[in-house]
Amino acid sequence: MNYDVVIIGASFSGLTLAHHLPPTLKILVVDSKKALDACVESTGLITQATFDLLSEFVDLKKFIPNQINSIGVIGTDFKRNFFSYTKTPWIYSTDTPQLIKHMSETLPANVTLRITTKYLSYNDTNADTYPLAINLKTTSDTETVNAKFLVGADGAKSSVAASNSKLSKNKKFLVGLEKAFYGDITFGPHPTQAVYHYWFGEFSLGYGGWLSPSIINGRNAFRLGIAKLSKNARDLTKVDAFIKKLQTKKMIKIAHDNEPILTFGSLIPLSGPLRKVFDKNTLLLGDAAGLCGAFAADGIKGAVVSGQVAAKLIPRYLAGDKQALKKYYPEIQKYNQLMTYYRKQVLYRFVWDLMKRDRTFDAMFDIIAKAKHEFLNQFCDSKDRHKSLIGIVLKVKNLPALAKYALLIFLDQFL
């Protein structure tokens, strides 16, 4: 079979691209999953800006169980906490499996979707019309399809990137494990309108834990998980200890069935946008290109934006403008200075990774808690515009606390 564009990966980035490419192009989308709503490796939280982008081509309101207007930050002892609020929703929880399924079911007529199909490799044959020979494996056979252009929208450990030595690869990761349960969050003033970030410190170095409300199959539910640096992936079994701790602290109430509705793990790229994300007739999107917050671990926005940008540039490339792909990152930057946001996230990640003891996380908690009323507004800005979280930390009144914090970071490297 011959196609103009073959997209590897049927999640947010690949499906967004497929929705936006011109209807004159013949497109194939390939994914190895047996069902697109069976397992989605995402916490499914989207910002207002991402909500607006998705709403342009998806009936998104059907898949928004909770509008979130606050965040609860919990310290290492599970006792100290603070809440920060916005007047309007700053993020939304999504019924992610059903949203992805809907995106796949509403693809344009020029798009063919094939699941249970694994990408193996590709070769540049230098043929005039369809220069790429793409090797695929189904449940029963292998086959080769021909294409003019190949897109890797296949996640942090991109197989497309791995099969081309000229493309950059993600090398540093968080590894996360999430579970969803029927039941209720029972902590905080408005638990159905809040997300919770747990600063564990030593319990989960590299990130921490999260808890967010949801509605699944019409029933109250919640999603929770922990993430760590990939070198500590074996410690992810601590997610069960996390669940027990939340039950003991009466922060959650699991329904009588007591079994998780779903469990999934994921890799989250931490190095920021990769340097080489396109080659001859090939482009990486979303997590495959490192377009994920290295500190906040938020990948959906980068996936959607990169899909929309690529949909503008790929037709130009196919029409003979071989310089079109060089505008990929500059065009992404136009979306509320998103590339600047990613660079700041790499800086935050560097500092966070230096923190290795509960005492250091507690020192940072003390600084942030003093600015709780402006914390969330700044956090929203850093996601959807270009202001910085640093602005609420680097203040004269915080100098003594910052000096203590800096000393503790220094000691963490040796003690």
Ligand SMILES: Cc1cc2nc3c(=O)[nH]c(=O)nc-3n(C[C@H](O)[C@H](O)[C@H](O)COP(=O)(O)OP(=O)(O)OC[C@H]3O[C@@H](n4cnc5c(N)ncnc54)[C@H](O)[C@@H]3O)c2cc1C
The other form holds:
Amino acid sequence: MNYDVVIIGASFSGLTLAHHLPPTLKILVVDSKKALDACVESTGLITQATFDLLSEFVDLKKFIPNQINSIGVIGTDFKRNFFSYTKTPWIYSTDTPQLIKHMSETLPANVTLRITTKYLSYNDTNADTYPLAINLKTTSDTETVNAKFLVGADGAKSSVAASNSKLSKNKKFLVGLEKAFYGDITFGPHPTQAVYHYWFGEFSLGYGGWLSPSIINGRNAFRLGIAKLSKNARDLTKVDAFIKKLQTKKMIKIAHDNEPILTFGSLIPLSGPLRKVFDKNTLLLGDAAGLCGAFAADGIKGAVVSGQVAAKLIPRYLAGDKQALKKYYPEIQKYNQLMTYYRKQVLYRFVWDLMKRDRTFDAMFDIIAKAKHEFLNQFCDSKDRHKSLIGIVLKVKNLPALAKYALLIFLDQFL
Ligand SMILES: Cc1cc2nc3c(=O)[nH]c(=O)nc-3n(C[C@H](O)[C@H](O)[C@H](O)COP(=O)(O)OP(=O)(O)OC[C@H]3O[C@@H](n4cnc5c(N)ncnc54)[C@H](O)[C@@H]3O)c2cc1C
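Structure of the form predicted in complex with the ligand, please, following the form predicted alone?
Expanding to the full complex; the earlier chain stays at the top.
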């Protein structure tokens, strides 16, 4: 079969692209999953700007169980905590599996979607009209389809990137392990409107833990997990100790059966935006291109934006403008300086990875707790609103606490 564009990966980036490419193009989307709503490897929290972008082509409101207007930050002892609020929702939780399913079911007529189909490799045959021969594997067979253009929207460990030595690959990863349970969060003033960030310190170096409310199959539920640097992936078994701790501290109440509704683990790219994300007739999107916050681990906005930008550039490339893909990152930057946000995230990641002891995380907690009224306004949403956490922390009155924090980071390097 011949296609204009073949997209590998039917998640946020691949499906966004498929929704936006012109109807005149014949498009194939493939995904190795058996069912797109079976499991989506994401907590699925989106900020207002991502909400707005998705709403342009998806009936998003149906898939938003919770509007979040506060964050609870819990210290390393699981006792100290503070809450920070915004007037309007700061982020939204999504029913991610159903949202992805909906995105796949509403694809335009020019798009064919095939699941249970794994991308293997491609070669450039130099044929005139369809130069790419793309090798796929179904449950029973292997087959080759021909295309003019190949898109790798296949996540952090992209097989498309791996097929082409000229494309960059993500090299540093967090591994996130998440479980979802029916039940309730029983801690904090408004548990259905808050997300909780656990600053473990030594318990979960690399990221920490999270807890967020949700509604799954019409029942109250919550998602929780921890993420660690991939070199410490074995420690992810600590997620069960984390769950036990939250139960002991009466922060969650799991519904009677105690079994998770879903469990998944996946990689989060930490390298920041990759250098070489396109080559002849090929482009990487979303996580495959490293478009994910290296500190906050937020990649849905980058996936959606890269899908929308690619949908403008690929038709120009196919029409003969061979320089069109050079506009990829500059066009993404136009979405509220998203590229700058990702580069700043690499810096935050660098500092976070220097922190190794509870006492250092506690020192940081102390500084940020003092700024709790401004904290949420400046936090992750900076990719939407150009706010900066550094701005609220770097104040003369904080100098002694900052000096202590810097000293502890320094000492951590010798332990
Ligand atoms: C535990 C966890 C929690 C997260 N929480 C959040 C959050 O709350 N908010 C946020 O913004 N971001 C979050 N992220 C990050 C976010 O999920 C990703 O950045 C986003 O999903 C990237 O979208 P994508 O389309 O680029 O890739 P992915 O969502 O990774 O999708 C890639 C798709 O490609 C398919 N695929 C892979 N290889 C092949 C192959 N060889 N052949 C065929 N198909 C293939 C996969 O099956 C998959 O469907 C989280 C990530 C993790 C791991």
